[in-house]
Amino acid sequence: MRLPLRLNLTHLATATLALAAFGAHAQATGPVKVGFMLPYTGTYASLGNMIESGFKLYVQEQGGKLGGREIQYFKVDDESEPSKATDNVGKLIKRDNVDVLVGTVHSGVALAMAKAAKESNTLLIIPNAGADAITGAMCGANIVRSSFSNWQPAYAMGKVAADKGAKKAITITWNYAAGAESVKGFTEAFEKGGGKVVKDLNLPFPGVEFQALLTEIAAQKPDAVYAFFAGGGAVKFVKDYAAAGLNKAIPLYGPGFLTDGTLEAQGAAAQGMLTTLHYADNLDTPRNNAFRKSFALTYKSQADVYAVQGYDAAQILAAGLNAVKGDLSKRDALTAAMRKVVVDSPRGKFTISPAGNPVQDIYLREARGNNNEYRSIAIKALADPARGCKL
């Protein structure tokens, strides 16, 4: 029997309707969608690679879900090249529409990458780039940090060098955004202990070519120098640094990332080396130990810094996402929440500030073989001034 078309359409409108309900269930209770925009190629590889292993295995431990929803993965190589990255982040938020992007590690990267999140209102946790700006100026209530400002380990090696008495110090970096900052959260608290930075070399990132600017710290003769390198460019500087026999007369230091996941291909070079990070490899705590081991078993490596601060960037999205039982809709309740957690870290606990950025304590470690070991707490929960940030 044929119906009459006014029924017909009846039927139609309210199967319509019946199929956009489901949906949009679907859509409220599927996967979550995780953008990992990290480096997986050039100098910084081995970073992102960490970065990923950790967020997973915290993702793992809860049984592949948070908030009661699947993760689903989507990956884009940022080459550690800020001229391509508001096209690459773009893939991620306009082609694949993820919920949340997770990145970076270079800080010049993560400023359009905080930029682009910021106009499309997508949740962005920074699970390494330290740029001072994205929880300073440019801080947003969907931006949060589980790693770090390039002020903090910086400000806490400026007042390390300070109280060992060192009066004129050198500082080394990449000519960019992370290093620029370092150098100036060093400097202030160095200078503010009664010390004096003299000079202040770079050269263009990633270049490597060392030699003169180690000809000219010679000359020089500081009582300490402060360099800010990290992963290949490390290993060389570090390396290099000895080879010119410059370890042997004037103390190297630098923030963690100096030799984090860097002290094996830096061998002899690095031994005894003073740092300053929010994390040691040898840290005798039961969350640590059993970090380390699970990373361990699962990745069949030693966990370092970048897989701590992957794992608490997916820590810190569990908060929000376990807040409102999954419910991305809910963004002011999750963002709230990701803002309030106590982050149980394998680097010690620590809060997030009104600005989102960690506030946690900075430790002096010592390189010996392959670890960076715990020596003392440098400054305890280190908040970032958070300079020019208006919620």
Ligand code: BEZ
Second form
Amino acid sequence: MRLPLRLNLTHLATATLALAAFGAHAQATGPVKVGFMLPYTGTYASLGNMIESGFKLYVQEQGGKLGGREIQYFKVDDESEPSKATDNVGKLIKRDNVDVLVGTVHSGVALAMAKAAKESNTLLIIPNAGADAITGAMCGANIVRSSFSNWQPAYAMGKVAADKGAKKAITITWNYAAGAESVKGFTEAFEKGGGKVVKDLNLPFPGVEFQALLTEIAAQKPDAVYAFFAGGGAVKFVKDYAAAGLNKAIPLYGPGFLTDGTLEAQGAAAQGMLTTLHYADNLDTPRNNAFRKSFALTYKSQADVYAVQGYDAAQILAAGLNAVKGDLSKRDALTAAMRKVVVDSPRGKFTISPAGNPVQDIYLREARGNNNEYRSIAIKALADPARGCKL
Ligand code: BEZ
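Requested next: the structure of the form predicted in complex with ligand BEZ (the form predicted on its own having been shown above).
Shown next: the complete complex, the earlier chain at its head.
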């Protein structure tokens, strides 16, 4: 027998409410679904693996729970491939229905993730990619970064190079958002300090055919070279620079990605190199020493900056989940807590800006053996300018 329409709608509304209530209840008791979208193949593969390891280490140290909730992991290899990014992030948002996205390393891929996170209002914690726009014009309450903006370490290196008296510099990088923004940040501070960038050299990501560009550097004889490369590409570049004999004549500077997680493979070619970053391996603090010991015991390998950023991404999520006792439906309180947290990081304590980016000390480091050793604070509590962010 067909029921009158009004009765059908009433029943439907009641059923919907019940389902919603069940959903909210389920949200506060089942596992929190964390979706890693990271590179597990290609030139940034080791960075992706370190981030995942760091994140899981923090969760493990909390007994496997954050905000009283178990954590369930999902993962997608983004291959550092921007053209696949929208499809890949869709797998985590729509297929796996994750509560939180954690990713990624490559700025071009992260820009697509941020767009998808905004459109679906999914929480996004960025554990590396520095794309300035993500905590600039694209900023949003549901997006927070545990790493850096591309501008931050680059700006600090521009200041250091100018303070060292370099007048004429050449930059070299991959031709994509991170490289371009890193060069821009370096140039801003270097030219403010009286230097001049006379040439910007680049090649497509993730290419490693450096020879012609190194020949051009040798011909131009600048006072300094500033390079943005990371992962496998950084290993090859630093070795090629030394093999061309350039390291004896022209100091090679960069953001710390040039020598982080890569020193063992770079060997003698990297020794003595100065870089700027928000982490140094040998920071002699109880927090860093405990973290490095715990990481080494768990994974039988040494932590690097990427592991720190993954660890801190989990700390930021924990701050949010603890504030709402694991109840993800209390979204405003959760995202506010993720902004208010003072992260007790292995890098040193840092805060999060209103735009969602770390406000942090940038260190000058020197490569010695397999460590990027602390030398000084290049710039204290450096905040990204967050250009274009309107919240
Ligand atoms: C980036 O694409 O934003 C990036 C990649 C590796 C290291 C640092 C930044």
